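Shown next as structure tokens: one chain only, the form predicted alone.
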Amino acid sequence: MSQVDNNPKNFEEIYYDDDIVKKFILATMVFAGVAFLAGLMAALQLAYWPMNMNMEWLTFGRLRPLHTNAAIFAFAGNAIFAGIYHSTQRLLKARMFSDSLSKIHFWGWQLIIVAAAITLPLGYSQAKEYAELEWPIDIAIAVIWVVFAINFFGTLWKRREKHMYVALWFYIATIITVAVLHIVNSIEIPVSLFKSYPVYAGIQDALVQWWYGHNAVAFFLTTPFLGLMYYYLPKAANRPVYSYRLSIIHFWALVFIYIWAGPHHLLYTALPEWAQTLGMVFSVMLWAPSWGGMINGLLTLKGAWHTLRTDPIIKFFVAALTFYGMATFEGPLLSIKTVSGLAHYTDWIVGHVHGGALGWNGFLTFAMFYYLVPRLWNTKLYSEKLANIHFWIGFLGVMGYYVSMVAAGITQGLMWRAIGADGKLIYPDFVETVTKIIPLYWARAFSGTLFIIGFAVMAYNIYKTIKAAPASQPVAVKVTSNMKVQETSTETHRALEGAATTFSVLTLLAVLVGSVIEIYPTLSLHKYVPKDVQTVPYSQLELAGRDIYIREGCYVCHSQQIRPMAAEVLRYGKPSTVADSMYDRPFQWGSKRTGPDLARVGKKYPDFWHFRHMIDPRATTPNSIMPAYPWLERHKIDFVSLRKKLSVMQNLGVPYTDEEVANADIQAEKDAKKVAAELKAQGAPDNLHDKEIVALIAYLQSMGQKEKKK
């Protein structure tokens, strides 16, 4: 029987620091308006095209990464940041290492936001998704992630309880694989204030950037969510965590696996095949931790099933699980390569993304809330009916988002794939596939509409209990010291958690064993291309067009990566080689087909033609949902800059020679005027020859004639 101590030398007086716990959350509930209103916005682009308004700033191309930053990083961000302050200082008995520090970090991160808000549809973009950002925000991502990172850290040096509790564990693997990401990520040339080149190109860029991709959704959208489930959800429901090994294995397992599973991104590309096979088995290993973390949350309500039904908080914890598992279920399933072929480029993908961006990130965060907010205003919750409105509301939006878009995804699948008795496509029109799918754009508008409508029944809930709160005052909080950690047989692991300095250098090694074993072979792109194999670099022109291309988001719904199947090779050419793209930087692969593969486009279309596409796509295709671009006949190349551009394209290995950087704005005028003639004579405006339009057709038609015999 343990006993209590009442000697009053042995208590310390300590006043949290739940300041800033505040200012997350309410940071977490503007910025998430924000976000899911900029992705409502996108799907209604998408299912009624006008929705673009012809406005240069608003068009899906410049939206979609806003809306995937905000959501991922002002949403969730900030939400991993009002959980991760509250719950570390209670966990360690410990004020947060520095208020200066934690005010440097929440202002530092809301400046960050607002210069993506600002730069992304104003076009300046890496194009690399999810790392979008250009390098002046890249440094200051750095820069804020280490005063957090000390701040952290600082407090873990000072903590008064030694042992340190599972959620700490997650927190500890996020703050050290975050950077890591980051800064390999990261590493650009700039060529003016907000204008870069990545050092990697081609399939470097694609598995660096995959490497990152999959594992910002692991160690921003995984691991923080998981340690903040580990402390939350047991404290809604006042019961012990249900398994203190299965935890253990949990964190170890998936900290280690998942590193190496970013390849299945790339199936069926380029990517060598070793580095293909390798990401595709990883994958389907992750079941299994994945699976035992959502269980252990699971049965850690054993005995507490019957608040199930009154207590909303532990319905959001429930559903928030439950999306969980259905995403770490699916995300395996879809990176077995047949799976793969079907579902990949087509908006299956988008589902299961919402499925666990909404569903788990969403729900846990909301149930967090609704658990800290009348906790740290020292009241209760205005209204426990309206949060079980959210959750219905909430769910039935999340089904209808994943339903509608797994079934668009799989109709797309088997419409592309599709080859008749005679060996040719059934469906050889691709806008064929997308009217098809129309119908379900709008389901999905229609489901998002749904979670909005929810998270604002939240926001005035919060609204009000905040409102209804008295004066807050701080409140000393008496904590004991344990500095003295116990270890048994059974339980060696006990050790390992009071060596906080120990445990995450084992963390690292665990997350750079796979990272370097995956990247490095990659680093000599040439021993990839056969010899007989010499790729032509991009003319001055072309390579002003490709930045124009890159900053109206074209990625965003066009690939150029050909797969080596039956049915992509009869609609777009011969499959896309590691040479293609090797001086590519960054990478255009793509993720999505909203519309067709430009791997092979060139020369394929007449220079007009590409014109009135991009003027007006319903000239040339009276079913297309693209946005017109008519600002592109109105806006003047920037041959100034070309320079620059090749001069650093030429650093970076590219072989230009020295008289071709020097005259880059001079040669790039020359084949303008080239190709507005052609424009001209095929009934085109006259004028052209300086202007955005030609030099995105420069580039358009030279995809697919780069590469050439020696």
The other form holds:
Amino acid sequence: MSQVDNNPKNFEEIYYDDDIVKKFILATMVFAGVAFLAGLMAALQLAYWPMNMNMEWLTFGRLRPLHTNAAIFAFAGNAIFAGIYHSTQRLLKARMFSDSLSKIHFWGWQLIIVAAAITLPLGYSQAKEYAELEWPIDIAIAVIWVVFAINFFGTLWKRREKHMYVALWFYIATIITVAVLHIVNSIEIPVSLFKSYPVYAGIQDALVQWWYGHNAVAFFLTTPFLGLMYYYLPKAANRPVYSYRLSIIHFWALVFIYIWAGPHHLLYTALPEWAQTLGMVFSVMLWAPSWGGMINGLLTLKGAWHTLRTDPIIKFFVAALTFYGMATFEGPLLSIKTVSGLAHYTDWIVGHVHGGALGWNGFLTFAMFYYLVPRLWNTKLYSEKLANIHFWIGFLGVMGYYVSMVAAGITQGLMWRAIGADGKLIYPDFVETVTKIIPLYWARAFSGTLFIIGFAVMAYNIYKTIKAAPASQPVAVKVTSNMKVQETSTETHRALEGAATTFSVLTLLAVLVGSVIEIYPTLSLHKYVPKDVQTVPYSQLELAGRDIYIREGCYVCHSQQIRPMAAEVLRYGKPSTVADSMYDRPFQWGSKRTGPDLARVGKKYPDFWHFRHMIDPRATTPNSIMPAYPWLERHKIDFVSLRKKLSVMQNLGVPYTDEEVANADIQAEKDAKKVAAELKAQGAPDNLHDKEIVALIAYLQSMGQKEKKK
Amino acid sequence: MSNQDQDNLTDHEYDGIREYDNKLPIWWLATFIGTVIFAFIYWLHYEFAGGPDLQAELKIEMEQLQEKTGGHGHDHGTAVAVSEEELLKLMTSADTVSNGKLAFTGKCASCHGDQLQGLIGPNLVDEYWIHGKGSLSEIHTVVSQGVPEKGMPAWGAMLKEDEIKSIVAYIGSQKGSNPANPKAPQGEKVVNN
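Give me the form predicted together with its partner chain now, not the form predicted alone.
And the full complex, kicking off with our chain again.
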């Protein structure tokens, strides 16, 4: 406290911009409702497939991206912005750099969300998880994020508090890294207004995507929330933070190590093994740095534990930190190759993610809002009792969700790999392993409903609180600046906390090291393809079918990656190779098997089987929970765009001849007629020659058939 | 706040938030260092010291599987020869046929029709046969080994031998049942069978 200036002449009166904070809070509440309801709908569809009400816009493949994007970017995103805009001004003793930028940030972000909510149900998707939005929206996200960055760093620049508190370190890491992740993962070449192909293919695309996907969890759902925790928990508990030293160590360890861990999403795939091993060991090393944040939060409550009984805000904080601790212990565990071998592609991962999303991000946001709303609206919370009820219903919801999904995941994982004494799969029918866990899908939907009821109670409580609030005028705050005070600390890190630019550059370097070391080698994909193997690119019609597969979001339930494990080889065929997907833009390896793997489904069934299966999955697979796709028999194939599509692919290095590009649509029409004639001969209706179902069947039949020995 | 706590407090203050400078919990530090050591050893073992890669591990797994099945390949099912007499005898067992019907309904009916009338796959109760001449042992071979290029799976890799035999017995028992809406004949007409 040596630097407090007591000369009254140096006091300034300023106003914090709380209006923008209120806006972000209300937007969070609205989009939380949307995200949660979309999630419930998706959960119900898995328990009872007709819940898509036979509408293409609401099928699981399109609804799931809507749910994840809404939960991450609309709910968590708005919550982060609310907390950052509120706490940053106070920690820096400065109003936000520019009110206009704040407003552009707010409205721009909401427009992006609306654009996502319209385009995703329409099937405009890049089919890369949490990066589904098409290129115009990608550009908008980049622009708005830069606006946010300018506003934030501008505020840092005009700050009156020399040293940056730990919360701000986490905000800095968030803003810088999300920009890097989003821009690098979104490099794509447009084909039309709402269609593009990524520059990366196959293993490159997989690696870049999961470097992005994993670090979206790290730098969108972890670091900003840790920052918020560091501000709001000591505030709410009125206790000093447990350990400054621990803050320093776990912050730098976290940002340096997290970025390497992406390949743990790709264990047992065709990704080069050195990258898989790196992903695993860095995930294991991430355990302690993650727990550093939990410990620093929980031990801050030392001496204030009695408030846990009385104060709902503290309850939410403690539960959030505990769920964070659970998820960050489970994460490294799941990254161990053999554990991943069991858990990957199952609902265990879904349980893991929701433990984090509902328990950590959800509860931390709720804690923050119960703290913020009465203060911002200058009143008292309408009902503490309702807040307590919210806590208990929500807590039961998260626990029920987690337990049911872990049970479902382990059950199904064990069934997939079960081999009898005769050397055969005990459950050769995939659908058997699905019907087994349907009761758990109901349990999950029920738990999700509890969580939503809790949220509704909160929404009511907040509505009543705001409604009863007096009309309030902005209040001036007296602040002094210590920016001119000479740095007295001899400790390097303390000095660094006063040097915002250096600090930010070091953070950027910390995340770039792991990124470059992992991504750079795979950019020369060809050296991982054996010399005697040649992969034939997709035919024009197959490519058209592949884009339908992408549009329908098939990847959310079907993987295209056979792992080198005996049970997988028995069930699906030989393990996937680098060459298999080398022209796949985007890669469609998937991360979840609600249905079977499709990497080698080509030629496994007759065309007519696929036709009947797509129109009514239960006609060929009794008890299947896959939605029906009758509109594929009605929609016409987009032949016209094929020339442009092939030319983009050719520019990206796919070996199409100029003639194949020039005749793309004509050739595709010819091929489609052939498939349709064959279908008709087998008993399908007439006139399918220009229908999407034909293109999709052509693609499905090509899967696993493209690799040829030279 | 005890005095000891006060000593531990840093002089930092941000918007009323203070910070202690407590030491890192020793168990936390030990965990961190432990994972780093583990990571290093694991990395060395698998990347430099010749630890088996995934393909090598798969090879071992597949060899163990081969031993279990007595050396039969999996891709094309087991090729155990079954005599016509044995299958004919099974056809007379009501239990076997009804088991066969159950299995047929679950696995085969989606392509061959629930009355065996043919649908995606051929009619199984007419006089026309594509693979062989319709003897039970030939049907057994097709069911076990499949016709992968036509989309008929090799059920030998998936079903137990008893189950396959019962399916064949069921198919045999339905011969000449004349179901409604039969699929048009495919293959060679086989008389005198």
